[in-house]
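Next comes just one chain, in C-alpha cells: the form predicted alone.
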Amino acid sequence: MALMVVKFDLKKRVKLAQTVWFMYWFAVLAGILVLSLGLFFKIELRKRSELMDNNESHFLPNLLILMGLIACGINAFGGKVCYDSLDPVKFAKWKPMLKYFLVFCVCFNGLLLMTSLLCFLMRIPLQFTLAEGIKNGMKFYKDTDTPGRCYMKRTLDLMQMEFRCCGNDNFRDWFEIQWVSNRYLDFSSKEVKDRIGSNVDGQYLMDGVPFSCCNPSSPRPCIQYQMTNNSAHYSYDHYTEELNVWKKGCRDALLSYYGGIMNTIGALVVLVTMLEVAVTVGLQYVNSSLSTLANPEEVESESEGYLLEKTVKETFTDIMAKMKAMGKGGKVEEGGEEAVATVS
C-alpha cells in the first residue's frame, strides 16, 4: 500500500509541477547562498590563518562550498524535469533516471543536514585550535627578524585591537613569555641581567603587555609596564583599580566571533535543508502522479501521487533484501572465480 496517496487531475498536476518548478529555482538561489557562506567563512578564517591549523579550520568552509555547488546543480536539473513534466513526450526521456535522481537527492539532503550539525559542533575543536594557535603566536611575537614569523607581531597586535582582547586567556599570559626581542635589550644593564637570571629559561620576563592591549576608552594613560608594581605609578593599586587594558582573552573573543558566524550559517543551512526536502517530496509527487496514469496519452485522466510506493516498513525491508542479494551475488561470483581457477 502506497504512503500518503493524493489524487490528481490534469489541473492539479499542472499546478503541482509549476509550484515545484518555482521552488526548485528558489532552491538554486539557496544553493548559491550556501556557496557564498562557505566563501565568506573561508575568507574570515584566512585573516587569522597564521593562528590556526589550515587543514582543520578550512574543512567546514570547503564542505559548505561543495554542498553549495552540488545544490545548484541538482536543483537546476530538478527544475528542468518539472518544466518538462508539462509535456509527456519531453518527460518520457527523464523518467528512467528519476528514481536514481530522487535517491541521490535524499542522500544529499542527509549530507546537508550533517553539514548544518557540523556548523554547531565545530565550535568545540575550534576552541582548542585557537588556544594552541594564539599560544604559539605569542611565543613568536618577538621574532620579527625570523622568516615565516616576521608578521606574527603585526597579526597579534591587529587582532588584540580589533577584538578588544589581550593574551590567550587574559593579559597575564604576556607575563609568562618574553615578547621583547633581544635586539632591543641592553644586556649590559643590571635590570636586564637580573630579569634574565631570575628564571630557569633565561628569558626576559616582565609584568607588562604590548601596546595593543591598551583600552583607548580609559581616561588614564595606559599602564602597560610594571602593572603589578603599585609604587611605580601615582595613585595606583593593581588589586583594586580598574586596569586600562583589555580584560578579555583573545581565545574567548575569537571563539565568540567565529562561533556566532558558525551558528548563523548552521541555522541558514537547516532552512536550506528543509527547502531541499520540500522540493524532493514535490518532485516525487510529480513523478508518481504521471507514472500512475492509466493511459499516458490521456493526460486529462486522473492519477494518484504518493510519497512512497509501499509503507515505510515494507520499503525498508525491500532495501535490506536488495542489499543482502547484492552481497550474496558478490560471494557467488567470487566462489565461481575460485572454482574456475581450481579447474584450470
Second form
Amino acid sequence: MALMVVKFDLKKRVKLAQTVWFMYWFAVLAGILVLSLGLFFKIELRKRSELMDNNESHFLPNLLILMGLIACGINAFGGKVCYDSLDPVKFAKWKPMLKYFLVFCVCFNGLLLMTSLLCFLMRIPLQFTLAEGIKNGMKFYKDTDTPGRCYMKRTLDLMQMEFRCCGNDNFRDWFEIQWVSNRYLDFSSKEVKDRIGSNVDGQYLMDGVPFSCCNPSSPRPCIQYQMTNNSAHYSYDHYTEELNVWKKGCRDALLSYYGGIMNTIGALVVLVTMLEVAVTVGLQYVNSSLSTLANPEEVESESEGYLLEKTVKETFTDIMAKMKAMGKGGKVEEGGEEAVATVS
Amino acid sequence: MVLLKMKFNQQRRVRLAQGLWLLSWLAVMCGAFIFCLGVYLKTELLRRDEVMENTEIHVVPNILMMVGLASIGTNWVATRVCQDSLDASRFPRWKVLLLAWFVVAALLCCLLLAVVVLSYVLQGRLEESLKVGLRNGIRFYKDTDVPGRCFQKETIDRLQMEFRCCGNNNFKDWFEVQWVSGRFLDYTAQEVKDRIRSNVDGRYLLDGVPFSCCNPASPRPCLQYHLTDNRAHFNYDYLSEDLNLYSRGCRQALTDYYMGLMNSTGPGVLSVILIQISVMLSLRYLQTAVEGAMALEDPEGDSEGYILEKGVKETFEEVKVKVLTMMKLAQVDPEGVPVDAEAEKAADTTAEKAASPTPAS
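Pass me the form predicted together with the partner chain as well; I've looked at the form predicted alone already.
Following is the full complex, with the preceding chain placed first.
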C-alpha cells in the first residue's frame, strides 16, 4: 500500500511537471548561492590567515563549494528530466536511471543537512585557532625587521582598529609581552634597565598598549602609557576609566564576526536543503505518476503518484533484505558446491 | 529638403518599433542606474557632512536623482508609444504628446551634460568648504563636554583613521590648536603653566598630535608627543621620519576621494546620454515613418522617415517665428485694439504658413 498517493490526470501532471521544472531552476540558483557562500567564507578566512597562524581549517568552505557545484549539476539535470517528462518518447530515455538519481538526491540532501550542522559547530575549533594565532601575533608585533613577520605590526594594528578590540582577552595581554622593538630602546637609560631587570626573561615590559587600542569615543586624548599609574595623569582613575581603550578582546571580536558569518551561511544552507527536498519529492511524484500509466501511449489517462511504492516499514525491510542478499552474494562461491548438492 | 531621409517598408517599421521598445526599456534601466548613482553620491556626501561647511556640492547628486526619475518616466512613455505605434487606431493619441516628449528628452540630455561639467567645476568650492569645515573640526576637537560639539573628537578621529590623513594640510595643524581639553590639564604643574604662558591667547599648545594620526605601517610604536624634539625619543630624527604619522592632509584626502567618485561615474553618465540620444532619434524615425504610412492609401506600403522635414536652418526660422507670434499674442491686452488687429493679421499669416507643413510637428 503506497505512501501518500495522489491522483493525477493529464492537466495535473502537466502542471506538476511545469512547477517542478520551475523549482529546479530556483534550485540551480540556490546551488550557485551555496557555491558563492563557500567562496566568500574561504576568502574571509584567507584574509586573516596571518592572525590564525596560517593554521586555519578550510574544510568547511571547501565542502560548501563542492556541495554548491554538485547541487547545480543535479538540479540542472533534474530540470531537464522534468522538461522532457511531458514527452513520452524523451522521458523513456531517462526512465531507467531515474530511480538511482532519486536515491542519489536523497543522499545529497542528507549531506547538505550535515553541512549546515557543521556550519554551526565549526565555531569551537575556530575559537582555539584564533586564541593561538592572536597570542603568537602579539609576540611578533615588535619584529618589524624580521623577514616574514615584518607586517605583523600593521596587521594587528589594523585589526584592532577595525574590530574595535585590544589584546587577546583584554588590553592587559599587552602588559605581559615586549611589544617595543629593541632598536628603539635606549639601553643606557635607567628606566629601561629597571624594566628589563624586573623580570626573569629580561624583557622590556610596561603597562602600556599600542595606539590601535585607543577608543575614539573617549572624551579625553588617549592614555596609552603608564595606564595603571593614577598619579601619572591628571584626573585619572584606571579602575573607573572605561572609554579610554577598547574593552573587548580581539579573540571574542573575531569569533563573533566569523560566528555571525557561519550562522548566516548555516541558516541559508538549511533553507536550500528544504528546497532540495521539495524538488526531490516533486520529481518522485512526476516519476511515479508517469510510471503507473496503464498504457504509456495513452497520455490522457489518469494515473496515481506516490512518495514510496510500499509503506516506510516495508521499504526499509526491502532495503535490508537487498543488502543482506548483496552480502550473501559474496559468499556464494564458497558454499556453491554444497548448495547444488542439496538442491539436487 | 529633408534631413537624413530613410525608406521604411512595413517589415522595417515593425523591426524598428520592436528594437526601439527594447532600447527604451534599456533606457529605463539606465534612468534607474542614474537615480541610484545620485542616491549613492548623496549618502557619501552626507556621511561627511560634519566636516563640510556648505552644501553647494550637493547640487550634483540632486540633479542626478531628478534626472534619473524623469528619465524613467520619459522612457517608459517611449515604450508605450512603441507598443501603440503599429496600431493605427491607437497611435494618433500620442501625436500631441510627442513634441513635448522630444523637448523633455533633450532637456534631460543637457542636464546630464551639465552634471558632468559641474562635477569638475565645483571641485574648488568643495575644497574651500572642506578647508573651513576641517578647521572648525580641529578647533572644536577638545570640546567633548559642549553640547552640539561633543562628537567632533570622535568624528575627526574616525575620519583621520579611515582616510589615513592628519590635520587640514598636514600634521602641523595640530600644533597650532589646543586639542587637549582644560578638564584634563593640571594647571598647578609647571609644564602646563609654561606652555600656557608661551602664547598670547593662553592656550595649551604642544608639538603633539592625537593618536588617530598614527600610521600603522610604521616599524616603531607611534610617537605622538614631543615630535619636534629629537632628544625626547631614542634613535629619532624629526626631519627624516616619514612613516610615523600620516603625511597627507585630510582636505586633500577627502577631495581626492570625492573627485575619484565623480570621475568614475563620468563614463557611465556619458553612455547614458548616448543611449538617450539614440532613443530620441529612433523614436523620431518611427514617428515620421508611421505617420507617413498612415497618410498613404495602403497602410502596409512603403513610407519615408526623417529627422527634420526641412533643413536645420528653415526649421529654426519657423520655430523662431512661432515663438515670436506667441509672445506677441501674449502682449495683446495692455496695448489695446490696434495691436489686436496687427496680432490678428500676423496670426492669420502664420496660420496659413502653419497649415501647409503640418507633418513637421
